[in-house]
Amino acid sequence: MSAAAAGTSKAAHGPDVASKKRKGPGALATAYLVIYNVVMTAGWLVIAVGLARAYLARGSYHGLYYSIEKPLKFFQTGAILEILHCAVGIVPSSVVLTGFQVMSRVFLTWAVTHSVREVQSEDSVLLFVTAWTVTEIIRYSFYTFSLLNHLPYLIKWARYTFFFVLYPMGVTGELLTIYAALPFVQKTGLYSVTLPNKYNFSFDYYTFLILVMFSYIPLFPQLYFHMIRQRKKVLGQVEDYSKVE
């Protein structure tokens, strides 16, 4: 599920929670991090305020994906180096984990909204290119600032207070644009494999994207609430200790 990634990844090139309490990464790891992280919110930036002007030009939401595909597919495929940072042993998370959630939305960039021309002037794009943009605005942020121990509390209350409205908003644009995909697929056999071929192998993406669909309702429960005892987690103790105040 793509919009995971978004809220339940510790592809934390931060420390994060969980991981207040082991030895963060090296002087030079660290300054690698940093400018990763701060690269990465750049570029989302870039795609927000190339999805303002887009918007403020035409006056009409329809059709402004292609105002940023180009740096959309070129910062989210940048994720990819979430998965070899946990690799290396630079972040501390799951290589398997992060690879699954920085890959599904690869998948959808790539494989479907790429792939899938007739989709991308879909108003589901937009829904989920949004949500994306500032999730990932704050996330990298949230990062950035962690490295540097100056994390300020906005930034934190945002990142672990936007998934609610953010990851169901992602997760329906997603859906949708993937169901929108699929008359298509359907009609040009894209990424099939038939029989007879020398492999003697078969692959139906249709139906391939259809699993897809149904896998978002077991995961989507579960990281969604995952997300709301970290977010207790996190700031419960403040906003307790503001009560007593």
Given for the second form:
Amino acid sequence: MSAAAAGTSKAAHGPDVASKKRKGPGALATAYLVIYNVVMTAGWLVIAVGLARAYLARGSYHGLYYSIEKPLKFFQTGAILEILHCAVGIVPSSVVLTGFQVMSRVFLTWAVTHSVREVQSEDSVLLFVTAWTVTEIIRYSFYTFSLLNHLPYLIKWARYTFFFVLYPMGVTGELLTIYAALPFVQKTGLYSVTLPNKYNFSFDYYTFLILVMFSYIPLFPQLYFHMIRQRKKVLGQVEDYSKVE
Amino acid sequence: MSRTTFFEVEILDAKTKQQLCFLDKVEPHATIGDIKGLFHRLYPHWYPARQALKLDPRGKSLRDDEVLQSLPVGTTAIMYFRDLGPQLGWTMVFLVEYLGPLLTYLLFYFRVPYIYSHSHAFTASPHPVVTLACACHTFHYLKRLVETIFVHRFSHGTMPLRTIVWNCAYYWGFSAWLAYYINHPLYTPPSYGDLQINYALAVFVMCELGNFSIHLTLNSLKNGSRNRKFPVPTKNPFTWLYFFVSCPNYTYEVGTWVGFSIMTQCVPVALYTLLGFVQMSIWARGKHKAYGREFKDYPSLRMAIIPLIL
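Instead of the form predicted alone shown above, give the structure for the form predicted in complex with the partner chain, please.
Time for the whole complex; same chain goes first.
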């Protein structure tokens, strides 16, 4: 619990911390966040193991989604808590940015993969699930170690290096999945509302999905380059500090 | 023998703290506006409207009419400069922001080709409420234009370009979206027929009158003496909302759009109303807090935008 004490003593040094406008999470919040991040790391490890076992059992990549469907839904949806963490202030990230990232994952999990059963056997699903799994295991363990003030350089390096491959991999899987869902959405009119109706409203989920796909064009490069910039900032300082902080 | 102590003004970039210019022999009674003029001569692309000069890099911008010698500075004043970006005069801004929705809606009302299916080009809707809605919507934006030109007095002369682009996208986009449904060949008139339409129309008209009354009241306030006063109810019954809220203009504006939503029974309109309500509540609460801080005798019964609630 020395990390928790370090958390509180940081808050006690009023003037210099106040200039940063944030006091940082208190002891209780830090403990909660550690538990949260440990649980999430474990959850995504379960998914990883589930994928590996299913592959070994079946001998093929096909249809592995079904073996990890439930933990995937549970732990990906659980990430909504992270929006709350930002809103309450125990995590110093932007609510809007975090909200956007989490909801886009939740959207893909529920509104595309879960809702359009026909895409669940697509290989593109495996592509993004794998990318998400590796990313999240690294990310949540990164947060866990950071909160405990004991971050192994390997985890930091992995977090800011693996994304080079995982980001494009995940995006490709997501886009291919949405694309695969399109004909079924159009055929069944899934989640769509047509005119005429009492409330004079219409919504075409098919067009909406196409717009979502297009939105990747401006958004993905921004996120990608942001991570590259972060990498320079974070890993660029490696000459100054020792490997274990 | 007159001894005028000249001032020296050093202007630094607020972010990089680099010295941008050093003005010597500045008259003590020079205003910030004058200094901005001098700065503009050295940096022609930074016209005065896009300059923000401050005494503290993170503090508030100095007003153009502030006099140099009345500022808390020594004879060498250090000011920090921030580029506000390209600016547009407010008349242009509001003309564009309000003319857009007005004209866009009409495009849909007259069913200009390529919006709806070809067979419906330039046809008219059989429902009277559609024409009524068009009249109300057009009236609303005409009123705003008239107020912009003849009534409002703006404290800042300009608005940054980015804000205008965003505002236009919002106003124009939403107006197109709701006009699309109201003027659609498959539009369904309100469930409770004329009763609903007339009730909603009454609400709409009352709120437009109310909103206009408040704008006139606020205008007369700014005409007054240097001593700032907060707005109070007058003989006009519409201003009696001031007993209950700090920003009745926003209250009436929300009321107008609620009326329009009920009149058209259209979800996109209701959504627009909701978003407008959220934004105006934020503004109202800010204004309400500012009033409370500035005036010690500010009435405690008043809420920001909704009587007794918010």
